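Only one chain is included here, represented as structure tokens and corresponding to the form predicted on its own.
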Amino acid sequence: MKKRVLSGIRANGRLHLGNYLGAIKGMLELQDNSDYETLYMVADLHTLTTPYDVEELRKNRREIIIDYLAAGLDHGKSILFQQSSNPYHIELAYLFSTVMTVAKMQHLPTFKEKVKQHPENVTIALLNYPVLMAADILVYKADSIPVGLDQEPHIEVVREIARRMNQDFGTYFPEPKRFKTPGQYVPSLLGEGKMSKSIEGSFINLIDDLATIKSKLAKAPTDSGLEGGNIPETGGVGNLFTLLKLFVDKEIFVKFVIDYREKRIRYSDMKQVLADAIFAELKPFQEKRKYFEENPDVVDQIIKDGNKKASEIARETVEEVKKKMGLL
């Protein structure tokens, strides 16, 4: 029997390099592995947990599906769908909330981070984000989740909920694991933290042209170039070297490392090489995306089919859980 995989990306902006390396690369690898059945969603309900623009959300729900297709996700191999089209996610999230405490949710590092970012918008939906995430995954009884390293605390919540439901009600939920990818943590261009759609200037979009990529990298902070020694683990220089390692050959990477150590680094040259390498990676994606932009009926049908398939699977799980909990 095939193992099942679920992953999704929030609909709060266009996809960027962090999404591509931290999630989509893993999605593609699992999709092409015959041992897995893969479901990939647009997490539009999760978008509601922080301030958002209604019209942008309507647009992004569709645009991210197109990005998935352009990146290589195949609707013939994977179920591609929109989270909000499936009411069973929300129903199961409520049932799961009966076994998870408020204290547990408040101590999650991701919750604390969002509270700092949006102190005036600390909603119940934000607090319950990991519970809904658990429902997203377990409603399909998924075993693996190709997401970034920062999501590990949430995956532990999913495992805890699965254990509690199995112990208390005799359900049969797996305890899923995160599927690791080489770019599981893609650093911000600003010198601190990771690339994030919610932090302007921190990311490179998958649709950015070469000039835009160069412009964004040009603004990335560096030092005098005369520091020498080991490459910093954090900060602007450290982040640039992390990105460089993800996109260029080892020989090129080592050259710039030696230049840094010997105090002859030219960051303008390094950023040029990095921009060219990133654009070369993104060009096939951008060319494929044009096809789906020019054929909206194809995209509409893919979304319709995916939404239906996902709902059929989820309905069976929710009915099973409601029986175990005494609701049917």
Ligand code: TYM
Contents of the next structure:
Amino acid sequence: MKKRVLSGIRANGRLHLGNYLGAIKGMLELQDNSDYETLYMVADLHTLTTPYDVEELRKNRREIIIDYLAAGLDHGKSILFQQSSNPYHIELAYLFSTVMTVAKMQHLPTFKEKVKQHPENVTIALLNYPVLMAADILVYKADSIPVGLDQEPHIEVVREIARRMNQDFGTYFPEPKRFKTPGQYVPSLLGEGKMSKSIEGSFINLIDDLATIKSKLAKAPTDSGLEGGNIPETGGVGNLFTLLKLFVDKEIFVKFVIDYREKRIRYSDMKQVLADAIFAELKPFQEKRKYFEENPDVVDQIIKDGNKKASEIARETVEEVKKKMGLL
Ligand code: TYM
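If the structure you just shared is the form predicted on its own, then what does the corresponding form predicted in complex with the named molecule look like?
Complete assembly follows, chain above in first position.
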């Protein structure tokens, strides 16, 4: 039997380079590997765990599927679907919540971060975020999860839930692993932390045109260019080099490293090269996106088919778990 892959992206806004390099690149790679059956969803239920706008969500849960298609995810090879359309995710999440303690969930770094960001909105749904993720993954018994580095603590919880369920109820859940990409941690343009939807100025969107990319990069902090020595690992300059490495050929990258070492780097040149390279990668995405925007019926049919296929697979697992837990 083929191994299963599951991944998802929340529906709260436009996708950025972090989502693309950390998640979608890995999703594409596994889609094209015939050893795997791939399922990719829009995590619209997880979008409800932080403040959101109802109309925006209604739009975005479809837009993310269009982004997937534009990025090269192919409904002929992958099942593309919307999390909330498949009730088995929620049902399994409830069953899983009976084996996880509140204390464990409260200690997760990702939970603590969200509490800091939205102190007024520390809901049960937010606490339950990783449990729902476990249900998303294990309802398909997926064992390879293409997500960025920031998701590692969540995947650890998924493994723990799988172990507990197997021990306590004799289920056969795999212990999934994160599928890593070279861009598993895309830094912010602001010189500190990671590229993130919720931090203005930190990201480049997949739909940005060349002028926008240039102006965003122009604002990225650098130094005098006279530091010399090794490239710093963090800060504005370090982050720019990390991005450069992800987008340009090795010779070009090495040339800028040498320029830096020899104190003759010109950041305006480097940013220009980087902007062109990013845009070259995004252009086919943007063109393909137009096609799907102009053909809404095609998109609707793809979503309808994907939602149906995903539910069929998930039903089996939930029935099995309910039997083992004494509910059937
Ligand atoms: P979300 O929407 O926050 O992030 C979507 C994906 O983008 C990756 N990512 C990054 N990767 C590298 N560098 C960055 N700066 C960067 N920023 C974001 C994230 O790691 C993620 O892969 N909880 C998930 C959604 C989800 C899910 C799932 C994923 C719900 N259920 C089941 C996998 C399996 C999330 O954080 O989405």
